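So this first bit is one chain, no partners, the form predicted on its own, shown in structure tokens.
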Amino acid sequence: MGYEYIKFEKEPTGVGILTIHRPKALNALNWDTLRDLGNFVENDLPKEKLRALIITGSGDKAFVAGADIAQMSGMSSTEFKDYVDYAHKVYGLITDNPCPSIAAINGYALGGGCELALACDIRIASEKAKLGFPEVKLGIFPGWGGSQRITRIMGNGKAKELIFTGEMVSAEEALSHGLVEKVVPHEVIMKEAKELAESIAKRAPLAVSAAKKAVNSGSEMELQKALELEKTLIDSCFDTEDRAEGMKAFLEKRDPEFKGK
């Protein structure tokens, strides 16, 4: 695919792996690297017809330790907000993309790091992670969209407790107040996550997209009208091949062949 600052690979469950590689870095995510990202996400995952995708960052320190500081100091207003306009961009483009997605946290997910896990679906972290948003101490706030993800998870209080402080969590903490879903031993984090991708990638695919949308379009809704939602959402799912060889199987007693139709 061409790309220097990320790696893809597609297993044959249907499972995609999709590496931030910058390792020297931390995997910091400076312009290209974030570009590199942006121009996946955008132009060829759709292609690859994924059932699921994992995120995770290459070596063994970092999942991203932020955005870049030393390219960030030099940015005029407007190189910044171009910057945090596209970062916004690509988050959004993985939160709203039909394919569920896993946050495989392998060591630092700080600031646009952080972020960008919880542009994902679902976080698994390392034992040995550590998860915050350090920008206070840079004299700007998490503007990569954390402020808002994070709440909408944690609740106002500790949100905050976590942005205003600037200071890093470790995973048990994470786990603790819903930052993560998971924490495991770190030498099974791949293992782990490949397994609940895997488990993912068996259901119709069409179901658990439409169910994607029913809970991030939802939850953004009044009661009622995220009802409404959800009845349009089913009723789609019924008038599928998936649903009715889904059914059929479960009635033969076999597993089910789901074709995305």
Second form
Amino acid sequence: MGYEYIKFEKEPTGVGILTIHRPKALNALNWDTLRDLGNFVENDLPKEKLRALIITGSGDKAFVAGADIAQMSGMSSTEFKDYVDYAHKVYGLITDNPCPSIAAINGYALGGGCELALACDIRIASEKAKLGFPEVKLGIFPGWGGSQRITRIMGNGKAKELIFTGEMVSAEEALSHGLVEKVVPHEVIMKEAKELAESIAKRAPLAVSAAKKAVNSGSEMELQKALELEKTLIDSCFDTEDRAEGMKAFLEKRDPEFKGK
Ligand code: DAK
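Right, the form predicted on its own is done, so what does the form predicted together with 4-(N,N-dimethylamino)cinnamoyl-COA (DAK) look like?
Starting with the chain above, the whole complex follows.
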């Protein structure tokens, strides 16, 4: 696979761990790191038997400290536009991937780093994590999907406060606003993320993916259309081998063996 700035390992449980690996710059996403992430997600993320994906940052201090400020400062407008377009594409691939994703926020998640966490389905934060959108301090604003994804999560008022001030919030405060789902002691963040991922990995994968699509796409739609989508997706689950296996296993009082078929 040959990536310098990301690492990936897949555990026998079907849980994949994708680590952004540029610790000397707090995993800030320069072009090379973003490209590694994008190439991996587009071409090398296993499609078979990957049941849940954890995304985290290398080292003990940061998830991702945002876009690379040093590199951005020297970009032409065209390069800047390409950088932003590419980040949108990569984050969209993560959000739209049928495999559920968990951000294990092990430290700073700022700007584009917080937006990466928002592109994931579920966020768990270390109690040491700090989250925020410092972009307005740099003359830009959260534009890798952040200004749109955050308002859908926490409502316009709190989102505007965070974006307009550029101030960071603690993990606990992030929890109280729904920006993260859970806060855990720093030392156990990966253990907790893996436990959550494993509990998803045990379930019927096509049903989990269909549920992800129902929630993601449905929340963009008017209610009647969203309910139609839900019906279509649940119908598609009924015809799967896993649905037959899940119900049979229940009646036989044993654990199901799902195959993703
Ligand atoms: N970029 C580049 N280098 C970074 C970095 C970053 N975002 N964050 C940290 N580093 C580097 C530091 O420069 C330092 O490098 P050396 O000096 O050792 O070479 C090293 O990482 C360690 O950082 P510090 O020495 O600063 O560590 P501290 O513990 O003192 O402080 C910190 C940690 C996270 C509070 C601080 O590093 C910090 O404030 N970093 C910047 C965080 C930030 O502002 N992030 C947001 C970036 S802007 C767009 C929309 C959106 C975006 C782009 C375009 N459009 C719609 C057009 C996205 C924007 C962003 O993400």
